[in-house]
Amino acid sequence: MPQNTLSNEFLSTLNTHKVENQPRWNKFNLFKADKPLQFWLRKFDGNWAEDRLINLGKFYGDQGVEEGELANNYPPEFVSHDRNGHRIDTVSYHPSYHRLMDFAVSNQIPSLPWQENKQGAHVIRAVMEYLHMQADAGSGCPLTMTFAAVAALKHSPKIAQEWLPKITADRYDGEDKPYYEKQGVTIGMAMTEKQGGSDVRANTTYAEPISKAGNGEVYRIVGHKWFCSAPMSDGFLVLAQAERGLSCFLMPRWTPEGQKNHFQIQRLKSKLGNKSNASSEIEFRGASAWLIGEEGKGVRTIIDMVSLTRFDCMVGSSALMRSALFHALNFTSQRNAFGKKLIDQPLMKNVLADLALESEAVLALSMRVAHALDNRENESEKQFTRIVTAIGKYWICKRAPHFIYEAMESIGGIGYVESNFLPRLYREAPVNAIWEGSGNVQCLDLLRVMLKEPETIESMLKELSSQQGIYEKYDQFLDQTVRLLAVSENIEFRLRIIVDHLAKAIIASTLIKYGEAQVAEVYCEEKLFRNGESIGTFSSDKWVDYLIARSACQLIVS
């Protein structure tokens, strides 16, 4: 029987369509295409780190992405025993996972402020934390925590000589074994319960010495956590009930006899985002920990290592809406819709301005507490970190779900699609403000500050006036501002209201003394006295192509 032949002119009209109007997707430096990443590493003294951020940049720009959808796309799975019976409490993560973590820690992501004693290293390192959550958000929490690690650990010397060389070391090694055999390590964190939550003084996990107490000296520690972070860390900061009160100590996975520790990993969570990272529940039968600083003295000891975890939530959320502004800019400038690129429509340049006006205006932030970090020996600098990293976390933290939704509306119905970038953006987004206390934690602390160190918020608001007399706007926010921090009437049930007065201000004195005159002009007359308003609602058109010009993605590869 003759075979059937179809002619080419024939099988032409089977085709229903071609694919037009669908934006290419570019692979870019994310370093080189951000002109206000750049604009703020040089403003806080971080040029020197240029050539290396460029690398990081080709980096996360291209195969970081990939590794980040993998790892996120197979998420760690729990392993409780292995074939043959013997408990492991073991966590298997897929390969990207791990090359993501090789990749920041051999370029100091978590060390280069405690390696390199020069002026901007926080600065640098805030902006390589910032292109590294542009890709993957879940391994930015391990690297977090190991960061701020070093500021507890400092209170016990004795510990801190052992433990401070492998985890400022620029090596990674994932495989689960004894710290000691390790040249680099990570860091953990386990400290809320079932029944407090943020409330940390209300946990009942209780610690007692196995042979004397003190700094620096074992105990044996039972109880639970509700959260651990990054279960397969070396090492945990652990709170927990000793004679004298709430305590922080440093659990290894393995203790220095080789042996696992008596940590047991109960499940993992099944969370909303963060699908890279493990977040587990765990319990402790007796498992050994050493003390760090006093006995009773746990918050205080851990103070500044929580600070340092809230900064990260700043950048952390600041660098999730750079790339929900980077999607949206990418496909609306390749985009025709109604005779004209999308870009290009009116409203829609309200819009996008609107974006990148307010993600400039967070990482301008973040990078003003990456610079005073660096100047922390400054007594007003030190004040400014206490007081606006609780403002900033806040603040912050909050408008990202909201960002990244109206990126998602910019991009329509491609942007709602699960093989699309946004998506995972929009689920990642809540946790920051979520995790190391929530919005309304960061107020009752900045209440505490008001009520028992007033001269940090007379030294802030210091600052802040001495802005004043260049936009008329800002002069009369400011003193709105000042006037609710005068009234003490019902203020913790105000709190809100004052923070958020307090975060606008900080911007806008921010953008004013260190940046752009345009951008601080626009955010002045545009964002300070807006409440609640939709994103896309400037009333004037004066400095919206210059916005979307300066934060518009370039096409740059190499």
Ligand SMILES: Cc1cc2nc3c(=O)[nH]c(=O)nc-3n(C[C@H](O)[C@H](O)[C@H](O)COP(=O)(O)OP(=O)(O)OC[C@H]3O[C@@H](n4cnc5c(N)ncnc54)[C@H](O)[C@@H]3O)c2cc1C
Contents of the next structure:
Amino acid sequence: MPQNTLSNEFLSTLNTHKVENQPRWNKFNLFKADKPLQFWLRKFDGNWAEDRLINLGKFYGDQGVEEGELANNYPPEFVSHDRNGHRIDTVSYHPSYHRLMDFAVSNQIPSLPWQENKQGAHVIRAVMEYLHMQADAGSGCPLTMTFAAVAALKHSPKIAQEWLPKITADRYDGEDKPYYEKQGVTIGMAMTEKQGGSDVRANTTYAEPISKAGNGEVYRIVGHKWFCSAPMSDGFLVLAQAERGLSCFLMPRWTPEGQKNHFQIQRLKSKLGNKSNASSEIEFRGASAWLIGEEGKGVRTIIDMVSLTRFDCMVGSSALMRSALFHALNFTSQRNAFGKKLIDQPLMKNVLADLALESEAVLALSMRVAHALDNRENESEKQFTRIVTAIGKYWICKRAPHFIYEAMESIGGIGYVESNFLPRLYREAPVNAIWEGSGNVQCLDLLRVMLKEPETIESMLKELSSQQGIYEKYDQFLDQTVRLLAVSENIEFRLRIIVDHLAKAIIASTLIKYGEAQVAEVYCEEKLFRNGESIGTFSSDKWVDYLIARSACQLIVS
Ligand SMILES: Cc1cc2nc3c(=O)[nH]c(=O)nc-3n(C[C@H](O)[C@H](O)[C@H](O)COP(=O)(O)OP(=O)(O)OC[C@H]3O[C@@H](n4cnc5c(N)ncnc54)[C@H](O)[C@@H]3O)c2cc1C
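Please give the other form, namely the form predicted in complex with this ligand, since only the form predicted alone has been shown so far.
Complete assembly follows, chain above in first position.
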């Protein structure tokens, strides 16, 4: 039948249904919409950057999220040779990746505390990283490594003098060209080898001085690395065996003579998540690199970088959790089931309040460590950073996957669908626990501190006990934690129990000392001695509406 003869009445029967009760996706200013984030920023002296953070929040909640989507949907590709067969060892990224990097570097995400020696600078940088990671975690990797490398490079004043101004410049240049032709550079790190990642002593990559040995001198390096993320970085902190043992080097991708260094990419890893970031396998075929610090003291040198990348794993996983919470709150506040908005259903309230509390708890812990970094001249804050970075990385990164899964479930079936945001967050979540020292390695790090620097534990316990006398459950929990620490028998086997306790005690103490009283109260009442294993098992609804409103009240921001 010709179409124009169909009656309107018949045509209306072809409309199978109206799309109803499906929430709209809103664009948010990720900073303005996040009340707990603003709270912790102000608490730890970061208010002087609020205008800048409002701009960042606008970008990351809008264009940044879209760029992140593209950068992950079109992951980087390895280009081994040019069309004429010359080896070029390059990686081609989607333009969105470069735009994200450009925005982040020009807003000083890798450099703020190194450029502005002001109280709150580490806190502000952590907040910026937190916002960036919600749009795209993959590009967060080179940003973090570039930020953290500064601490290690300071071990070699000669090299630092040439490289630090470019590393801390607010200029991004993603071109494949020598570092000295660039105004700004990025830095990667290559430690892990096939036969050993956690145990870097097993590294077989070796280094020999070209003319003379010593800090800042040039060495020739032969070997391989099983993981090297962001292989288009301009320089890499590399571990290799020298005559006096494992040593740290800075290897430029292009030599000072203007040639590609003898550094070959074998292939890119195909990963579960973290798609926008390239992670490669590489080989050094006589690549040249400068010794950083003393020969044989490579771990001691690079650990200054690694402790900061570990801190960023805390911030990064907290950001993924916040993003998942955001989506859960956005959806449940618009979706009806059984006659009410999901967010108003008592059982869902229990889940959402628990997620909101957990999200603020990990944010508070991350910001507390950022605050300690701002005050690292103070010995007890330095000790706090040392110990709480290991505990926090272990605790936060491990909680993210389950947290994100639970947020996904609160969105229902569409939460599991790729066009939604949650699958990307979920795939991203495990990596922060694995790289930069996996869970057990963090626990063993704590044990090392317990055995070699007992004064550090003492100082932390002093801080924890200063919050006693307010919440009975906190007092009981702290007593239990101290008793656990006192038993040395079979301690390595029991380490995870100890770290779990310490993590919860430190979070509770941070919330009591610096946080809102309601948040501290619920954490002490509901989290220290949990009522059930699952999320959403609060025994009381006393502060549930408060917690949800605290995270959701600013949800609709254009
Ligand atoms: C996406 C991605 C990107 C990466 N990028 C980089 C990079 O840029 N540069 C780089 O150098 N590395 C990188 N890595 C490597 C990463 O840091 C290592 O995979 C990690 O440190 C673990 O090392 P491994 O894989 O050799 O595992 P192993 O060291 O074999 O450890 C396996 C497991 O055993 C546990 N374990 C180890 N020792 C002990 C012990 N004594 N007691 C109990 N348990 C123990 C570990 O906690 C871990 O769970 C990357 C990894 C991933 C997944």
